[in-house]
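In the block that follows, a single chain appears as structure tokens, in the form predicted on its own.
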Amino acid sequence: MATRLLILGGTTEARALAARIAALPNYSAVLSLAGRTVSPLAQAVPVRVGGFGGVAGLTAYLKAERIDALVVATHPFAARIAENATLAARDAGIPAVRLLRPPWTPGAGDDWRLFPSLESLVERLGETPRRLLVTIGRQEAHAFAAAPHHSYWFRSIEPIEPPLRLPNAEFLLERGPFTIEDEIALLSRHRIDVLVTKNSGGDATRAKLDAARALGIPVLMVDRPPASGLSEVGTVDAVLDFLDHHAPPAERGA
């Protein structure tokens, strides 16, 4: 009997995992999306959209759907979801693993300043007007309302809602991956002197960091939140290895 998986997704890694799982006859998976993206990419397995209602709701779903194992493949900054998943998997008595892309690390020539939160980063922008490319998504963009004297270029997949009212702001609706040539052109065209991002990791948006290094632009980066307590792996193969050891098909219903 196939092992039933719930994948908490919304990332490139979750989509890749779903594609691998769909090709394996000994697994049956549902991919859960939070619903923040209006037009998500097509997926290889059945998809459910929306929240669960906290730990209790997720635990109830795991039990009702007879889920054998939980894979958390959400964004590295989705700390609350990872924490809820840790508790729900424990309460449901099933194994759980987190697929987490490795963080970016600075190299020679990089000028990175790390901050524990976006609010602390905004506080350190200073009084001198600066030209910032902000690539943190749309969920927390309103934090920059506290520093309206800068010029901003916000890049996100979908519009910021409610609209962000700043005197000098432009909004770029784009989806990665991006090339270093395109990123250098973007930074140069708008005369950007600061890049703001989160340490999301991955290759899809790495080029902006390489472009900033090439142009000598400092990067203000929000550091990752603390670990969730789940076992963490960095590849789809490692997830499958974890499942083979902790949730093989023969154990279902044992």
Ligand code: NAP
Second form
Amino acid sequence: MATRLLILGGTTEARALAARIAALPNYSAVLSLAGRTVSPLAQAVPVRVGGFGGVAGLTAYLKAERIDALVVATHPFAARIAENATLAARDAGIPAVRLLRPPWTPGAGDDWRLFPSLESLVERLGETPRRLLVTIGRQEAHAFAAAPHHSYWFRSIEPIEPPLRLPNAEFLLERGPFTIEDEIALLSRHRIDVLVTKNSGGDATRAKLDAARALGIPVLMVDRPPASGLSEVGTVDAVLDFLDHHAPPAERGA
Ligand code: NAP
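Please show me the structure of the same protein in the form predicted together with the ligand, now that we have looked at it in the form predicted on its own.
What follows is the whole complex; the chain from before opens it.
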């Protein structure tokens, strides 16, 4: 019998893992999405959508669906679901692993300032009006309502809801990947003097950091939330290694 996986997704990494698993006869998988994206990309395995109802709901799902192993491949900043998954896997008595893309790290010429939260970052924007490109997704964008004297360009895949009312704000709806040429053009066109982002990591959206360095623009960055306590791996291959060791198809039911 195949090992049955639940993949908590919503990321490029989860999608890549699902594509690999779909081609392996010893595994079957369900991919779970929170349901935030109106038009999610197609996936290679069956998809379920929506929250589980906290730790208890997720534990019940793992048991009812006879899930053998849990892979947490959610966004690095999705802290609650990672914590819930840690507890639910323990309660259900199954192995769990987190597939987490490595954080970005600054190099020579980068001017990065790190903040523990978006609120603390907004507090430090200061009184002098600035021109900010904000690429933090749409879920927390309302934190900038506390600093309405700046000029903003918000970039997100889908619109910020409810609409964010600020005197000087434009909303750019775009999905990466972005090239460094595109990013330099965007920063130059709007005379951006601060880039605001969070340390999501990954290649699809890293060009903005290279563009900021090239133009000498400072980057204000929200740091990663604390680790979930799960074993963390950085690649799809490492997830498969983990599963081979902790939930091998041949041993189950023996
Ligand atoms: P979160 O704060 O950690 O999770 C909030 C709640 O959303 C969870 O308690 C859970 O509800 C539900 N949820 C989250 N991910 C889920 C999944 N894959 N399947 C089913 N339910 C899920 O997470 P978030 O920041 O709202 O992010 C939601 C989703 O968007 C995640 O899948 C994440 O990968 C993706 N995402 C997040 C960010 C970000 O910056 N936070 C960026 C890009 C994509 P219940 O407690 O009811 O189970």
